[in-house]
Every structure is written in C-alpha cells, then in structure tokens.
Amino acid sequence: MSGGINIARTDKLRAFALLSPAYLWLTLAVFLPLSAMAFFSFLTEVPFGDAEWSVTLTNYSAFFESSTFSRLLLKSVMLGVKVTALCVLIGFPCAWVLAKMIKGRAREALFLMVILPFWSNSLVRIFSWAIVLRGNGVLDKFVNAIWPWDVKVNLLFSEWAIVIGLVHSYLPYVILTSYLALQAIDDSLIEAARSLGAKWWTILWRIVLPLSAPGLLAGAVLVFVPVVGSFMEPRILGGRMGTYYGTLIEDQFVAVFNWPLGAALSFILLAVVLIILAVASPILKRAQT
C-alpha cells in the first residue's frame, strides 16, 4: 500500500514539474498583465511619476452613463458576428476539400496557401488590402479591364473593407480547426450513408456537421473573440467609418493617455465576450448531440 502511495506521489510531482513552466508562463504573460490592468481600471490617474491617484468606480460608471460606449460595443459585436459567419461559410467548404477531396502534393500546396497569411506582418496585410480596395487601385483596374463599361470600385474606408481585411486575417483559424475535425471522420460512415440513398444535404446535416462541430465551433470562437476587440483593420481600412470599440480603447491608451478608462472599457469588453460565450455554450453543446 505504501509503495502505491509513493508511486502516486511521484507521478504527481513529475506532472507538477512538467506543467510548472507552462503555469509560470501563464502567470507572467497573462495573469500579471491582467491584474495590473484590473488595478488601473479602479484608479483616477495612472500611478506614474508624481501623479496623485485614488480608487474609484467612475471609469466603469462612465460606460453606462454614455450611450456612445454601448453603441460602439454593439457595433463591434455585430462586426464579430459578420466576420465569424463569413469565415465559417468560406472556411468549412475549404476544409472539406482539403480533408476529403485532395491528396498528396496538391493538399500540401493548398495548406501552404492557407497558412501563408501567418507568415507576413499584420500591418503589411492590411496596407496591401488598402492598395487593392482603394479607388483606382488593383481591384478597380481589374474590374475595368474585364468590364465593358467604366465602373468605379472604391471599397476603402467602408465596412466592407474592414470585413474583408478581418476575414483574410482570421479565415485560416476556421480552416485548420475544421480540417482536423473533418479528417477524423471515418469515410466509411459517409459511404454507408450514400449506399443507403442519403442525399448530400442529409449527409452534411446528419453526419458531417455533428461530427465536425467541435472543430468548427473552436474556429468560430478563435475568430469572434479577437475580432470584437480589433482596432488595426478598422483604423486603417475603415477611416472615419472605422470607429469601433477596439479603436475607442486604443485611443484611451495612445491618444488620450487615459489608461484607467481604457482598462475599464477593456474589462467590460472581456465580460461581455465571456457572457456571450456562456450563453451560447448550452446551445452549442445541444447542437453537437
């Protein structure tokens, strides 16, 4: 009995030793910055230099006193829904093609195209889209080259430009997570359904979607959470139309130097995202069963 207890204790110590670097990294990279931001959100002034500060709830009450904050937050949530929906609609068929229809080097080439955006700087990608979408840009010249009439295509500084830039940035997350889930589906299940006369939409709805739902939902979450707080794409591609909750928070830290209000707005955004995920979690679990 004592030998079994010693073995169990040794296993726990070994597991703790293996996991301690990860926990240490999480503490240093996540919890400490969050703790500092939480502390700042309750202050009247940033505690730098000789500034006098005190504890207050004014930063949080400012959100509820101004309708502008809540309106921008709703605008950002709707942007996250649109971008996530487009990523799912585009990414899931791409993942299906990669997982079930293409083999060998062709798959490797397509995978390279999928992960290629990760190899470039985000600012480079955004400014590249600005060159493509602006008036007299690449898209404008291409359309006029194949269209018999003179057409002006200028999507820059519009919501569509922001959506296009965000979809391009986050689409690979949906493709990769959906691919892993689809790759795990046994092909014999699909073949059996086909041999029994099931239509393609029945196979998709009754077999493919339920079995691939974990990967698809994981990709959707990986897209929705950062998009709600995004600020670079709206700032560069949206112009005056690109004022969202993320740009508002950026302004508090960079332009106004009101770190307490920016920290409070950030934690309100975090709370809203967690509430949305908590509310959607039972619905998503029910969809998987």
The other form holds:
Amino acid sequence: MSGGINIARTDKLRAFALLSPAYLWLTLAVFLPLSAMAFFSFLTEVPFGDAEWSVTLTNYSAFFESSTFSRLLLKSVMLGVKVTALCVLIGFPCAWVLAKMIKGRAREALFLMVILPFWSNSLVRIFSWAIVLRGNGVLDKFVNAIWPWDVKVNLLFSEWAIVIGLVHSYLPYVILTSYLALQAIDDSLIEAARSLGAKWWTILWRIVLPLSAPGLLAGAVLVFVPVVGSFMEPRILGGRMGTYYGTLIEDQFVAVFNWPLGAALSFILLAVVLIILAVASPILKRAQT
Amino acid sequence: MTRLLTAIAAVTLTAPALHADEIRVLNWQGYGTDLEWAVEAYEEATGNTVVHEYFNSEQETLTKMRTNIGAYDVVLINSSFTPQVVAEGLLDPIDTSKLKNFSNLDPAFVGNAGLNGEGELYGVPWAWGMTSIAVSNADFDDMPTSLSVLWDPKWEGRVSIRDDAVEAVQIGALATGQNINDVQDLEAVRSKLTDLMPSISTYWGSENDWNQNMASGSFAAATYWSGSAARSIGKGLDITFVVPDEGAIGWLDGLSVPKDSANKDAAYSFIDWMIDPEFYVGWDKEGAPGSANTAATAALPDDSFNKAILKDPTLTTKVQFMQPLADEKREEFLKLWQDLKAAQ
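Okay, that's the form predicted on its own, but what's the structure of the form predicted in complex with its partner chain?
Below, the chain from earlier opens the complete complex, with every other chain and molecule after it.
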C-alpha cells in the first residue's frame, strides 16, 4: 500500500516538475498582460509618463449608457454565429471525406491544401480576398468571362465579403478537429447500422454526429470566439459596413488612445463570450449523449 | 544659389551679435528643417551649426520645452497649438525686423489667429496644407466646384472620407456652411453626415490606403490631404485635387523662438533661411507642403503641384484654418462619429 502511495506521490512530483515550466510560461505570457489590461480598465487615464489617474468604474458604465456598444456587440455575436455555422456546414463534410472516403497520398495532399492557408500571413490572405472580391476584380472578370450576360460582381465592402474572408481563415480549425473525431469512429459501427437497414441520414444523426460531437464542438468554439472579437477582417473587407465590436475596441487603442475604455470593452466581450459558452454547454452536453 | 548666399551674407552683416553658434531645432523628423543639403548650405554660409531634436506629438513638444528650458532656439509649432505654448510663457514675440523675407509672407498667414496673441506674432508662418477633396480624372470630365459632389447620387458607393471623427465633423461643417472652429449646429452636421454614409464605400486611413482604392476604382471622389495628393500625382495617379467653393480645412505650421533661447540672432537667421524662396524651390522637388511665402510659391516651376493649386488668388480666404479644439468638443465629435459608423 505504502509503496503505491509513494509511487503516486513521485508521479505527482514528476508531473509537477515537468509541467511547471509550461504553467510558469502561461502565467507570464497570458496572466500578466491580461491583468495589466484588467487594471487599466478601472483607471481614468493610462498611467504612462506623468499622467494623473484615479480608479473608476465609468469605463464599464459607459457600455450601458449608450446603445451603440451593445448593438455592435450583438452584431459581432451574430457574425460569429453565421461564420461558425458556415464553417461547420462546409468543414464537417470535408472532414468526413478526408477521414472516411480518401486514403493514402491523396489524403496527404488534401490535408496540405487544408492547412496551406495557415502558412500565409492572415493580412496577406485578407488583402488577396479584397483583390478578388472588388468590382473589376478577379471574381468580376472571371464571371464576365464565362457568363454571356454582362453582370457586375462587387462583393467588397459588404457583410458577405467579411463572412467569406472569415470562413476561409477559420475553416481549417473545424476540418482538423472534426477529422480527428471522425477518424476515431469505428467503421464497423456504420457497417452494422447499414446492415440493419439504417438510411444515411439516420446513421449521420444517430451514430456519426453524436460520436464526433466533441471534435465538432471544439472546432466551433475555436471559430466562434475569435470571430466575435475580429477587427482586421471587418475593417478591410467590410468598408462602411465593417464597424463591429472588435473594430470599436481597436479604435480605442490605436485611434483615440482611450486604453481604459478599450480594456473595459474587451473584458465585457470576454464576459459575454463566457456566458454564451456557459449557457450553451448543457445543451451541447445533452447533444453528445 | 548666389542670390541666397548674398542674402545670408546680408543677414550675417546686419546681425551684429551673429558669430558661429549652435542652433538647436525642435521639429518632426524629416520635415524640411533637417534636409541635408539645406542644412549644409546654411552651415557653410553662416558658420553656424544646426542640431536637431525630434518630437513625436504636439504634447511632447510642450513637455520638452517645459522641462528643457533654454535647450532650443527654433521650434516648429502648429498654429492650433501655439496659443497653449504662448499661454505658458515659453515663447518670445517674433521680431519681424530680423527677417529679410518677412515682407513676402502672405498677410493671411501672418494674421492667422493661432499664431497671434495679445497683438504680437509668436510664430513665423512657414508651411501649410489642406484637407479637401480629390477626384479621379477618369470619372470627371468637368471638375466639381462644390463639396456636394460627395453627396451626388451619381457617385453612390464610390465616395470616401477619412476614418477620423474631427475631420468628418469638419467636412460636415463645411458642407453645411459653418465655421469649422465653431460648429454651432452640430445636429445639422449629424444629419448631413447621415445622408453621406450610404454613399461611402469604405473609410480611408492612410495615404497608401487611399491610393490603392483610387487606383482600383473604389473611389471616384474622396477627401484628401494636399501634400498627399501632390505625392500621389507624382507617383502617376490620375487625380485632381479640388478646393470647392465651400472651402477646405487648413493647417499652418509656424517657426517660433523660445523665450530662453541663448542664440536668438542665429535662430532668426535660420528661420529666414527656412522661409527663403530658394530653399522652398529645392524642398518642393522632394515633396513639400505649401509655403507661406508668396515669393517662394511664385518661384516654383509652373508644373509644380503647389503652384498649380495656389494659382487661385481667393484660395487662402476660402480655407478655414484649424484652431485648438477643446477636449469636450473632441469627445462630442468622437461620439457622433462612432454612432454614425455603428448605425451602418
């Protein structure tokens, strides 16, 4: 008995020794800057140089005093929902094809194509989309070349442009996480269902979706959270329509130098995203069982 | 060059206290006074040496002047900011008799409200520029004469203004016939800008941004800065900078002499050199803002951008020069602009 406890203890010690650098790093890299921002969010002025500052809650109350902030937050959440839904609708079938229908080198090649966008700078990707989507741009020329009638395709500076750019940027997350979950499903389960006469939608609904839900949901969360706070894509692709909660926060930091308000708005966003995930988690858990 | 050398020699002779001094200049980096060829020529002509120190914001200028008393001889100050520096007692009134080129300065600039205080001039008007509109020559056969071109339904979706609250409100003020420095009817500005919003394709942020959108046809007419327009045209962009009948937003930079400067005579000789036509003609080749010296503008080659836009003799009366903006006003404008953007 005592030997077992000793082993457990040395295991714990070893785990602690091995993990502590990682946790120390996380503390330094995530917690410290975040707590600095949390501190700023309660100040009247950023304490740089000889600026006078005091502690206040006005940055948080500002959010509730004007409907502008909440309206933009809702707009950003809706954008997150749309982009996540599209990523799931496109990414899940892609992952299915990759996991179950393609084998060997072809799969490696396809994987490479899925991951390829990750290797380029996101700003470059977004500017490329701007060139493709603008009137008289690549898409416009292409459509006019194959279409007998004269049409004008100018998607740039619209919500569609933002959605296209974001879906392209975040799709790989859904494909990769879904792929891992789908690959773990035993083929014989599907074969058994089929031999018992189940139609494809029954197999999808009763076997594949429940078993791959953890991966699919992980992917969806990975997409939803950054998209709600996105600012670069809406600004470049959205033009006049591109004012979102993320661009509002960006403005506070780079344009009007109101860091405290920017920090407070960021923490409100963090709180809202956490609430959404907390509310969604029981529903998602039920879906898994 | 000989004309310039004789001019400098004249200054040298008429200024008795002038001997080899070190002139310390406080300015933005790369803004005229530190052009290598000009400083070298000046040092050669006068024996004085010129040392530069740079600032990155107007607030920094004030901090530096407050904390380093006597450290500077010539300081560049924007006219909208001069009153604050004067109020702190950091500047000496300009002794115009020490400037040979002073008589050629445009009276409209010399009389600028920001540079003058208590009946004295505190900054020698030096460089200026405008925020107005520029249009694509491919789209316009006849150049627009009114700011209302931005509201013209014909250009819906191909119009832009800069993503800047103060500039947006000032454009709205011009369009509603108001004084940009004293906006009485902010609601009129709000409704005017509300009408403009659906026409806007995207807001522009930087010169580069503007050039790209204009080159790709996303813009037909957009607000723009005069100095940037000169550079864009220089790069081959087919646009025309227009100052509409409603006027334009102007800024004016002056060169001032701090109260505690130890080398005031040398400082005046350097300022005189900076407002000299010969210096400006050289600066214009490298992309200069407008000059406050009418003789300097007249000396430019005819194809120069600055000469072309300054042809209009009524120009300086049409331009409304920016004056200091109170923090409360700035915040009010910011809120108006954010609300407008968020409503899209």
